[in-house]
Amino acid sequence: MDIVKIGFLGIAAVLLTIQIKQSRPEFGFYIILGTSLCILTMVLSYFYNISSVLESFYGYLGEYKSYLNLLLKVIGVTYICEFCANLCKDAGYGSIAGQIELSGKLSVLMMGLPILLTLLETLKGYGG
């Protein structure tokens, strides 16, 4: 089970960072960054499995494939922003992390506006 490996890797990195921060605090961030990148590469292997399932979804969606693409983009933006914001928080730069989170939220909002517009046009078609 990969999740067990990821969990143990994370716990080991945190314990190692706690020990090293006492003598060499500048190395703590590098350990966390390296561990985060290792976990990210392990998680990326799941995306290959997910992409094969999504290919089968495309056959069912027909003309609505753009909605699935938009959903995947939104998910990607949220994961990237969360990953980067957490790294900034760990490094002690909470204000930058907050700005990354805000930009991610605004990006998701901007990506969702076309869907909202389509929904409003559909509702207008039924009402008038």
Contents of the next structure:
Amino acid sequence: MDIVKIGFLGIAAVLLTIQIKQSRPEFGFYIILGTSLCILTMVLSYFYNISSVLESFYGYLGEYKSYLNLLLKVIGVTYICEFCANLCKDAGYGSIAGQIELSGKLSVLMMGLPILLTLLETLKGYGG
Amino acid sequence: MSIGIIFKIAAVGILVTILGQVLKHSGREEHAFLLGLAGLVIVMSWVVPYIYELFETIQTLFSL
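Could the form predicted in complex with the partner chain be shown next, to go alongside the form predicted alone?
All chains and molecules follow, beginning with the one already shown.
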């Protein structure tokens, strides 16, 4: 059961960090960084199967194939933004985390705009 | 990507702490500071390749 391993890994890292935090605060942050890296690479193996299943959906999407890639891209961007923003928050630097989140939101918005345009055109087409 | 990296970082942290205390109490303040820097460099040399590999896989996986 992978989720149990991830859970215990997280708890073990937190206990280690508490121990080391008093005398060496910076090492506490390194342990947290290492742990989130380990957990993230574990979770990434799930994403390989998810994207392979999504590839099988390719056949059903007629001319909307690009939206599937866009969806994956958006997931990737949010994934990285979450990873970096939470790490910065953990280290106590909320402002940098806010900047990263803002840039993530903007890039996702920028990706989604073309779809909005096509939606409006199709609506106009129905409207006549 | 083994779980051992976390415990390696923790071990370096504990070592640096103890040696730092020893150095500090024997009057070698600047050596203790340099020791902390050495610890930083060692941990970074371990962690940075994993970070790079992680971002690489995310880019290829999500075709960013």
